[in-house]
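Presented as structure tokens, the chain that follows is alone, the form predicted on its own.
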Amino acid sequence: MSPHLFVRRRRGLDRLKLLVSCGLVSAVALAALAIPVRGEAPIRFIDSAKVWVLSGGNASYVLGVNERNELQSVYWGKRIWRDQDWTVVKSSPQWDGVDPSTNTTPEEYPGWGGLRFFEPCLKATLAGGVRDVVLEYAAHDIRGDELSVTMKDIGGGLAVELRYRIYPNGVLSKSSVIRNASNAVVTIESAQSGAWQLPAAEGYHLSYLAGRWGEETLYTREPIHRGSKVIESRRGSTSNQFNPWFAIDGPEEAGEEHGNVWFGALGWSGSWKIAVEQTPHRDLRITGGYNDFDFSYPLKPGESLSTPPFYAGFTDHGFGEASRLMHRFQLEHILPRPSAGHPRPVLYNSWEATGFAVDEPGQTALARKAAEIGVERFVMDDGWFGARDSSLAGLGDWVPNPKKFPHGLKPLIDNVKSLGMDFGLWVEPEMVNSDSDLYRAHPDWVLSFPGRPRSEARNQLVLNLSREDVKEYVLASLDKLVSENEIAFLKWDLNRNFSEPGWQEAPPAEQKTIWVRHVNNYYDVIDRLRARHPKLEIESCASGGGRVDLGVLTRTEEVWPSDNTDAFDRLSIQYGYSHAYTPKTMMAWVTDVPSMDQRSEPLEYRFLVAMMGSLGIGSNLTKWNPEEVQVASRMVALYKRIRGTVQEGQLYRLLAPVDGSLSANEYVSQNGKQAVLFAFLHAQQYGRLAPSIHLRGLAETAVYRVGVVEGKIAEKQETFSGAYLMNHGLTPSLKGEFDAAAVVLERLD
């Protein structure tokens, strides 16, 4: 870039900042904007230095080929505009005889071979039992925002294509395609999507999401020390225990709106692993991909194995901006295309009202109640199919129970549609009960080892979806169900983890491929089902948040974060969830009290917590009194007014629920015309009043009118400047226990 172009670019940025100060462009829009130089490509190869520069948003990622022909990480951080700054890449200098240069050089995709002793991206057994992989650069190809780099093993028997894509806001994806280039079988023993490298420093911190059933995605942050920290799932699915997302800040500590944060997430719905390794030299590597526990993937000559995408990004504006970058990336590039720009409907689910005791009259009565309060989608949950009167029987037999639905599902669906709602249905296609017609006909279709017990969890077994006949059965069952009924939505559940992962029909050397094949076939079923039914929408549910990741979100519109619907607990679950995933994908229900914690929060409080994602209702509506119906109708109407801002706007976490008695979130619409503040008081102490809450993301010189307040803020005037709202703040009038407020601000142009 010439100095003259740089000056023009800076002048353009200065003009945009002036527009922000005048209230003509939102600060949110400016923060996400990087002004490209005319003709500047997102990926550029500097031939003289053998360096690739990938730039998007406010970030740059640089890699190059060193003097040993290794592909080496060079830089990942704030955008650097001048290509002339990059010079020839050199490997790390030799430190001592114990740590050779090959062990300290930050390779992009290291194999396990030669003098390398850290976490590899690729481990394999080659022809003749050779267990040594040393990869060298062979070729590359640039096509717009995509870069392909081909690496070859020095023995010639293995090739790896590294695939990069840089997105407009600076999020980058890495993946690999591993090919057997020999004339013998090659067995892959570890296949990672890629490695991210950070420079040597003390003071890094790792953030990740951990928990268990009922307390998923709890935000955890800890110092990084020398050694390796592994977060993973070995369960066959993403898991309730850990989520494949990370964030690293440092060396100086970052906050919600300041400091350097590197963040990333795997797009994979099976067993996975992310290893965060700080070397004795204080370099930092983050390696992620398939979990290599019980992993083996033989490749015949010419065959290949593709790894899932590993997405990552950088910001120097803290954890809040890291989340907003991921949210916008997901809305624009991850979620299924038909869902982009379309609001998630207000949903009712019948499970907590009826359990397994579903029938046509009972569901019709619930549907009438749901329509009265403004629900747009009615979902019938478990119990509608086969011999399903409890969790003991019926899974796998996806036909309506003739006693409960003597005329099939059509009469119920017609009633639901006549009330102005569309219809959804619960399914769990990957599981089977031993008491089912399917299992009696095909006992060999489940994961199992010969002569070993078949462990049941929740009274069910796991279908071996790796088998083509099982995959086709699942697809045919769902296709028939959707084709014969006007079903707009499937709640796709998965209520147990894998065990006895045997595949008796496959050769022993290939049985461990089920960890990959099952998930790829699960993806294939959804992809083909949606191709046949383009308007069908799907929710990913897995005993709560057991399958939440960027792989499943490319195929489903929403996920179920947790079976725990206690509103106070949900504040922390949703807080952690929002670090990695957009609120639009987060299904949040209002349910009855007492909750699983034997706690009873007010109905309005429960609604406001659920309204910070995609709103659902799971209460037994037949037991609500007129006052509760009135509150619900008012809350649903309010949600419809603000859901565009909540689902697709910019999220600001103002006060974390883990930090004290008061928590608050703010959402600002993409066009800056609406802002919504949610505030929640756990328990008042010593008669203290709630402190003022400082808003963010507004235009200082703009004026905002308070549209909805319901007496829940101390200030009485109808309008405020953006400067007042962000610098002085609003004072919530919250008292007692479990009090909550929603404040809607409309910008006056």
Given for the second form:
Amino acid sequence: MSPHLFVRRRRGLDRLKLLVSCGLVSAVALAALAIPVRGEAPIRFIDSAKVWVLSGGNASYVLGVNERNELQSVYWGKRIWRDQDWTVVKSSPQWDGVDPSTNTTPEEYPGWGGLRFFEPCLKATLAGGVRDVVLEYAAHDIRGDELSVTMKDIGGGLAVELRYRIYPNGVLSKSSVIRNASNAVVTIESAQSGAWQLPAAEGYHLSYLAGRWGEETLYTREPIHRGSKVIESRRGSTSNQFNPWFAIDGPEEAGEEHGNVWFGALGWSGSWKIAVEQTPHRDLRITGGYNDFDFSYPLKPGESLSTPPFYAGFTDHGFGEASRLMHRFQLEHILPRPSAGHPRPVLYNSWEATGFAVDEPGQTALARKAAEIGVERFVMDDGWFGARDSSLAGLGDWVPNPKKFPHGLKPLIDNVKSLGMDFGLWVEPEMVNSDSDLYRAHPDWVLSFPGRPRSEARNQLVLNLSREDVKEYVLASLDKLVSENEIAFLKWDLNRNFSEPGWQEAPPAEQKTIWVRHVNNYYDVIDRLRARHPKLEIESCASGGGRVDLGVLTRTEEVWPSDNTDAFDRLSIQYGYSHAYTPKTMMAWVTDVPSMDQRSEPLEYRFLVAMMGSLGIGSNLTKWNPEEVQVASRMVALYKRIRGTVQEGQLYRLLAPVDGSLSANEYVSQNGKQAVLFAFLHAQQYGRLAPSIHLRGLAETAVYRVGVVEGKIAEKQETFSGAYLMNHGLTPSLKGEFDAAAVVLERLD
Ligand code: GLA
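Now the other one: the form predicted together with alpha-D-galactopyranose, given that the block above is the form predicted on its own.
So here's everything in the complex, that chain up top.
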């Protein structure tokens, strides 16, 4: 926003607030506009009712202490502005002996203890072998938008601090810190970040993102019935199979722009679990945190275990608004640095062009071509280090291969820089090939059990990053690499899942802590590396989209969503991805055809698909003909004009790629001055013409100029009103197979 506009908006807000104080505009109207009433704190404790009200945007979240001193969920939904509405919280009435009140009361953070038979947030073995955790409210503290509630087990040996934060647009986070307050070891067997509760009803639906390698984040939606549905990773990292995001709509079904949607995502890059449980009484509980499979975390007296943040939000404006809230939240509060005004650079990556066969002349030739079409960052992928000629050897030895780079990386980096680009490098620091100098020197550094097989996947083993010496080695080798070379960007990969998860040097009771320790140490390495090299940027990759989550995104600017770069498949992968994550983080490459599906979409189509995220190119540019170079240059130039809108604007998913032959996305810039429409036809049938596409998020009374059209639209005028664009719509003249169009609209004031 320009300073001028900002001042104008501020003045407008102040005037509105003045009208409120004069009684001319009601506080209700302001709340509807999601404008905080003067002096209204985001978190308020209503003493008389023992209730906390957390409000932001258009949502309120309310919890309280009931007559048994349990912390109970009271309300989560559309904002309720009047504090006096909340009265003393009562537990659920007793149903019968097998379903007592403790089992039906929606507790915020239930322990496994007493008469409770559902998914607990905390399960532990306390001093003396006691396997009974009953948590009661002890104290609370409010600091601005943060609330901390301390709970204590009735035996006194365990304390849990529940941490809440409400963000300005209504997104919340929950996490817990579990502390051993006894004199003996306490073993935590399940540690969840928290539970979200929805009232009893029929008709809820669950949406989640599922897939596998090559088809990550496919959007899935299904009815919720009684029982539990678990999405999870038991693999040590976030996983290509499920992503830690959920959305619930209901009881009436929601659509893209209407209906109640509760949505959430875990900020954790290791094994995780989200259980969606509809109880026999039809309440809904969504419990998430560390995966409790193979989980055991001993705490010595005074020690504590923190759980990852579980973020969530609510909207009554459908899945589209749910993702727009998530995107904005990520841009403003999750990504490592203030995101606004720092567009992602157009990137080139060598992997699909050269595989492991990288060397100085080959990469220099690619870099020259990349610079010609407007690329801003040149990334050399796998193959540059140790004895790395294939996946069989070299992982762990982070020094340039002397045959491929006889003078180190400097000559290549100098070349890349002289061409006006910065330089990025691929690394896979948590892994080792058994054929490597590192493994020969430290065979004890990998996850394994004594005398048992060490299963290799992609010919590699997992370094035991829980060990301090391994962690320090990884940090030191990356630090050296980045200190000695002008590296602006690392693509940090992880190409296998954990197996035989033994930590031979640790006492048996501590071995299962690797699931948590590995990830915390991975975070620690990134945090320290970034602190030493504040300009360094990182992409998270794990055999494609195996490490995409809000934990890693607090530390990395972008992620690699999938190794599948077929543009048609990408439409669906990106569609699912966009439900949970902002397009700014979504690296998307244009690559050569035929794709892994043996499909050959036109270059324009491939570009337009990739331009809906953070644009990258992975083609073998040395093989492109002049016409292809020309198309690419035009597309890259167009992308630079619109990337602010794509990366930081509001996304409207107009037509889903799963629902028919035509799909379309629209992005509207934050200040409303630019909008971009992308439309894709998969296959024309029966000679039918594409229908009009109705835009959204524009101003009815404003006039927009069609600035650039890639592909065609039927309408011939140069300008259109917002009302026309949204109600009549634009008609793309898309024909045949894999045809695509993009329209850029500039608002005329
Ligand atoms: C993984 C990544 C690819 C590429 C290769 C290199 O598969 O997802 O993009 O970096 O590793 O070995």
